[in-house]
Amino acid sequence: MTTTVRRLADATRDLPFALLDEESKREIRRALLQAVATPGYQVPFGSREMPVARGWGSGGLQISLAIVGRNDVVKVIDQGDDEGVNAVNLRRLITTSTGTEESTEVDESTLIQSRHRIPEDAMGEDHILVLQVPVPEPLRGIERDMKELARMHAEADYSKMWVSLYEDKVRNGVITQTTGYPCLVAGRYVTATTPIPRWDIPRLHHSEFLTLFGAGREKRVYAIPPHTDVEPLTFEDVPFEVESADGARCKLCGSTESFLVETPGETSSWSCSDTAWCRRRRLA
């Protein structure tokens, strides 16, 4: 029994670099190249079984493992927090299977995997952002038939999406959709921006960094290359607005210029979603 346990504990020594075999990584990279060449287009790929449950970032994890290099520095965040359970486990899996260094600082990192947030810090051409995607199809809420969805994307027929936004506006007075707001990428494909808040969407427009999206359960990848038009769907007389709260201020660093979330269990108390950015601001 002791020998078996030891062999299991030492099994990582026999694993290939970045856990996946080379053929799997090549297939994922080929899909990513096609996605970069056609911004916003959902490219199917053979999603592998990963040591995480589908829906817990398996798509983003496969992208990270396929493109990570020995000299990369990895940062993983979960809704802005480097110490979230999802972030800690994914970061540990990437670093232990590759031997790469990890960091909580954006300027020290080259590969950033995230769920539901884009870091507040500015990123440049040396950064690659990988976003975990639960539902890659932006039209899923208005059309269920897969053949019809494929036709709508092929013909750029997004009239139902516009009707849905119009009904939302008429019914509620404002467009209530917050996370996963639909955007037109490169003037062609309507894309699901994943459950990032509307606050982060302007960061994707003509960004300096490459953004890769991975949906393991749906077996799809897509991309927004640097310097690409990303336009939120909106009407001429209804300007696009990001989330805001009158008088909201981070209780820790006093920021009013970052994305704030309500502190759990406290009424009218706010704190920065990006914990690393907030911590550095307090130290400064």
Given for the second form:
Amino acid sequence: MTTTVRRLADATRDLPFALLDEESKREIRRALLQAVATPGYQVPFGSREMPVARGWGSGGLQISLAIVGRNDVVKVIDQGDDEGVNAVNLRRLITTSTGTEESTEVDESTLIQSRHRIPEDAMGEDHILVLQVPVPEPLRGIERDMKELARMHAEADYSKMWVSLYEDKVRNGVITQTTGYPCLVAGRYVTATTPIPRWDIPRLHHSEFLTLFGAGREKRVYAIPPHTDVEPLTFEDVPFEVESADGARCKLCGSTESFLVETPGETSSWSCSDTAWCRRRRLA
Amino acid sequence: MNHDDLLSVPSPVVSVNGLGKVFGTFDPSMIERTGPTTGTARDAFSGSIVAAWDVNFEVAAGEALGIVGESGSGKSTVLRCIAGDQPATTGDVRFTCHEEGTVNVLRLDPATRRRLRIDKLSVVYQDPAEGLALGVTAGGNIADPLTAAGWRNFGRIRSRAAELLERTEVPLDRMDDIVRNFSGGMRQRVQIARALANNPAIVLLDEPTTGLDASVASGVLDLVRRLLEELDLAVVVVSHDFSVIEMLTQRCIVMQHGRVVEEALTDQLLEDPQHSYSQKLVAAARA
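Please supply the corresponding structure for the form predicted together with its partner chain (the preceding block corresponds to the form predicted alone).
What follows is the whole complex; the chain from before opens it.
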């Protein structure tokens, strides 16, 4: 038993830097370059088998591994939490296969991989945000035919998306879509902002940082480069609103200006979704 | 009245010249092996179907032209080629509302062709499922062409949809119901409302009342006739039903085995059909 584990451990020493072979990383970087050049356009890439299951962040992981350098400092969060099991495992995989430093602080980090959130702290041009994407196609729920989807994107024919927003408003009085809100990127492609809440959408608009999106199961990457227009789709007379709850404040740090999540099983009990941000406020 | 007088009008909105559609491989020699003279649209040599050949007509604003014929005569194919639902094999189709009629729309790229369908040309299909999204509300079905044309104001989209539904006599309290829950006649009215959303210059009607029971059909026909009079549209109506053609059109063409066998003023055709096939059709309708 011990021998087997040791042998396996020895074997990992021969693995290439950042786990993937150089050709694979190159292929992913090429796709990313195209993605940055065509903001919001979903670029196909040869998604690899990873040591995590597809649907568990394999797309984001492949991007991180393809772009990580020896001097990067890596932060990984899951729902805003650095200590989530998946976040810990992905972070460990990146740092042990590269020897890079890790941090939970945004200002110390350069490469931030995330599922479901953009950190509350301001990010600058030295940051790259990598988002794990389950469903990269914003029109998936509206049109199933792949050929028709490709045509709609090619001709920027998004009337069906508008009809679905219209229907949502008619049936529910408000536009109910919360996470993954569809946005028009650089005035051209309607893009899925993946499961980040509406709260985070305004932060993508003219951001200082580069955002890369990776969908491992769906084999697509896309990007929102810095200083790019990101407009949430909404009617002129129906303003886009972020989530809010009356009187909600974080039970730990007292914040009312961060994205708050309800504590499971309790009513009217809220806490910051970004745990590193919340902890720093409590210590200050 | 001679041949040319009947097919051309002073200032046409739609001009169709030499329109042809062949399903299967095409070879010019198959033209003489098919048509009314041989009694079939199917070329025995190649197996291809000459669904429509050498179709010519013009339609002016405020007028409706009928295309009559039995099932398989090629009338719907002609309409679908003009609409852009099917690529034509040959021919020249011009709309004065597009580039002043200097462009053969059959040669446009698919994206530009679809663009025409948003604000210049609408089609009302026999089967509402083809023209409507049945899982979407009546208002949403009208919002579709409006948003495609760039409408982004929810309140204005709502009031335009309400205005159109009122005009097509759909009760406003059904505006937010999905179309699947509508009766056949009501679905057709929604389809017509949607077709008029962006004030098109041209409307193509493909058997608009077939499949509706007689009383419902006559209500829909009344509506269509009123809209034709009010809106100055150029209309093509395809139908096998002479009562529809008689009610809506002033001129019509008769098709058999993919060819036009007679063109006439509608009254004249019904009173005194010239071609033997037209005589048969009229006799059958009058029986």
